[in-house]
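For reference, the chain that follows is the form predicted alone, supplied as C-alpha cells.
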Amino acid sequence: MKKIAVLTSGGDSPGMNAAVTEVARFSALAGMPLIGIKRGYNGLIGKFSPEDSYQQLTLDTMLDIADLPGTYLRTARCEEFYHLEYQQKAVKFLRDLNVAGLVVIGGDGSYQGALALSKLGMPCIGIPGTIDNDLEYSETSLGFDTAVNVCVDAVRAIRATSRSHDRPAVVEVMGRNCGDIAISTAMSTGAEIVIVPEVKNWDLMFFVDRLNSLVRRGNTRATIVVAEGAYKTMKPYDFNAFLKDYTQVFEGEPMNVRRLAHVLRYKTGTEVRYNLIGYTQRGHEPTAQDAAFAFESAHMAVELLKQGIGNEVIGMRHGRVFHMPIEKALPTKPKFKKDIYRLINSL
C-alpha cells in the first residue's frame, strides 16, 4: 500500500483534529504517506481547485493542530455524493493519487459515502465523529464527551444565577434528533426537567404542570434542559395564540427555546429565562476521553488499511475499541434511555 487518505465529513466535532493527527502518526510509522482530503466528500469530486481539494499531511503540520477544536481539513455536506457518477468520480480521483485506502471521520451520512466507495473497490474505514452520539453500534463517538462537558459547565453556571435570583432556566443543547446530550447533561447537573425528541407527541402542558409542582414544593430555580430536535416531536399547541397577548409572534413561526421559556413563564408565573449553548459544544478542545478514543481508533484504522481491510467502522463497546462491517453498523438505531428520562422528570 503506497498511500492512504483521510477526510472529515458532516458536522465538525471535538476530536476530529486529534484523530487526523493520530492517523498521520500511525501512517508515518507504517511508512505510508498520507493525503488529507479537504471539505469532506466535496474534495473528491472536483468542486474546488486541487490546492483546495487535498494536501500532503506531514507530522510537522499535524502536530501543530492536534489539540485545536474544529477540523483542520474543513468539513461540508455533499449532496452530489448520493449519486453513483460522483462516487465513481471520487474513486478515480483517489486512484489517480495512488491512494489505496481512505479513513472517513464523521457520522451516519459520512458512513453512507464510505460504504458506497467500498462497494466500488476503494477500501474505507469509518471513525465515528459526531457530538450527537446517534450511532448505536458504538457506545460513544468523537466529540460527544466534550459536548456534554461543555453543556455541564454551562448549566452549572446558569444554575448558580438561578439560585441567586429564584429563576427557573430553560437551556437548549444540541444533538439533532438524538437526546443523549440533553439526558447526560441533565443527569450530571441535577436538572429537574429534560425534553428530548425521542418522546413522540410530548405535551407541553405536562412540563407546565411539572414546573408548577416544583415551584409549589419550594423549588423556584429549576433547570429545564431541552434538546434542539424536541420541538419537532411536540404535541400540537397553539403557542402563537397564547403568546400574542405577551410577545410579538407571527403565524407559522416555529417553537424555539425563547418561546418555550415564555410559555412556561406566563403559565407558571415565574421568571423563566432561556439560554442557548449553541456551537460552543462543537468548537471546544477535546476532553481526555475523546482524545484517547481518537488515538485508539486511528491506530486501528491504519492497521486495518495496512492489512488491506476495508468496509469497516470503528467503535467503542464495553470500554474497548473494536471494528465491524459498515453494513451491520448503519441499520442500528440509537436506544432511548427511557428509564433515565422518567427519573429526571419525576424527582
Ligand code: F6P
Given for the second form:
Amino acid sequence: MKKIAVLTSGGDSPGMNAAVTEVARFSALAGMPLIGIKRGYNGLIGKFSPEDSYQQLTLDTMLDIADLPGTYLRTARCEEFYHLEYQQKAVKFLRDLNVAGLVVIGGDGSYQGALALSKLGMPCIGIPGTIDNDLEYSETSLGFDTAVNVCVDAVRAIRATSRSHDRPAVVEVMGRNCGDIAISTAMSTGAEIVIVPEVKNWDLMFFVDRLNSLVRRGNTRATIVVAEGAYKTMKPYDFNAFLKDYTQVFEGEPMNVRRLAHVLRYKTGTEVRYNLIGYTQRGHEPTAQDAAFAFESAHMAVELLKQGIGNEVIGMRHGRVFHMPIEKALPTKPKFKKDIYRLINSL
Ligand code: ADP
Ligand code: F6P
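Let's see the other form, the form predicted in complex with the ligand, since the form predicted alone is already up.
Next comes the full complex, this chain leading.
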C-alpha cells in the first residue's frame, strides 16, 4: 500500500499540529498509511535512533494533539541537509519505508530541502508553517494569524498600563527579516509608530520627531511596534555615544529594544518603557483562521500526493488554498505593505 510521510521543520508555529492531524485524517480517508518523521530533516538521515526518527501516525495518536501549540513531531534545523549526500540518504530512507511522498511543513529553508528531495525523485508537498509570513507567494502561513493575535492581546494589556502612567511603550515583535507581524499588530491596535526591516536606512531621528509631536499633541501613551529584524536596517547612528550621558553603556552593544526605548526616552523627555513579547508568539493554540488553513492545506497536500504529484507548495490566495511549483515560490522576499506602513506612521 502507498504510504506517505510528514515532517515539521524550522521554527515551530501554531497550527503545525493541526496540519499534521489533518494530513493523518485525509490520508486515512485515502487509505494511505502515514509515517511521522521526527525532528525535521534529522529524522531522515539516520542521525538518531529509529524511535527518535519516525513513527507510524494513526488517528488515535493524533486526535488529542490537534489543538495544541508546538509540534508533536518536534522540529529542528539540520545542517547536514544542505549537502547532496544527506539528501540522497533521505530519499533512500523514505524508499526503504515504502514512502511514496512527503509533506514538509516549514518555511522557505525547509522548502529548499523539499525541492532538493523532489529533484532526487521523492515527491514533496510544502505547507507554509512559519509565524513570520515571509513567503511572498502566499497571503498567509500557518501560525501568522495566531502570532498577531498574541501580539494584539499583549499590546492592549501594555497600553492599559501605559495609559495609566501617561508613558509611551516600545514593543518588539518577532518576524526575522519580515515586518508583517509588526505591521498587522500595529494596524490592529492603532499603534502610532511601526518600524520594520523592509525600510532600508530608516532614520531613528524621524521617529524621535514623530514621538515628540505625538506627545505635544497630548498623546502621552503612544505605542511603538518594532520588528526584531529592523535594527539591522537602521541608518547608522552612534546611539551609544548619545546614551552614555544618561545610562550605562557597554562598548559595542548593538541596537535592541531597550536601547531604542532609551534613545526615545532621553531625546523626548518622556518616560518610554520597553517590552519584548518573545516566544509567547509561537506558543499558543492556533486561531480559527490558522486551524482552517491547516485543514484546507492538508487536504490539498494529500490529494496531490495521492495523484503522484510532487514538487509543489500550498498557499493562500484571495482567501482560498492553491498550489504552485516549489521553484516558482522560491526564492522569496518578504511582501511589504508599504501603504499601510505609511498610514500607521503618519496618522
Ligand atoms: P525555515 O524552514 O523556517 O525557513 P530554516 O531556514 O532554519 O527554517 O531551514 C530549516 C531547515 O531546512 C534547515 O535546517 C535545513 O535542514 C533545511 N534547509 C534550509 N535551506 C536548505 C537548502 N538550501 N538545501 C537543503 N536544505 C535546506
Ligand atoms: O522563524 C520563526 C522565528 O520565531 C522568527 O520570528 C525568529 O527570528 C526565529 O524563529 C527565532 O528562532 P529560534 O527559535 O532559533 O530562536
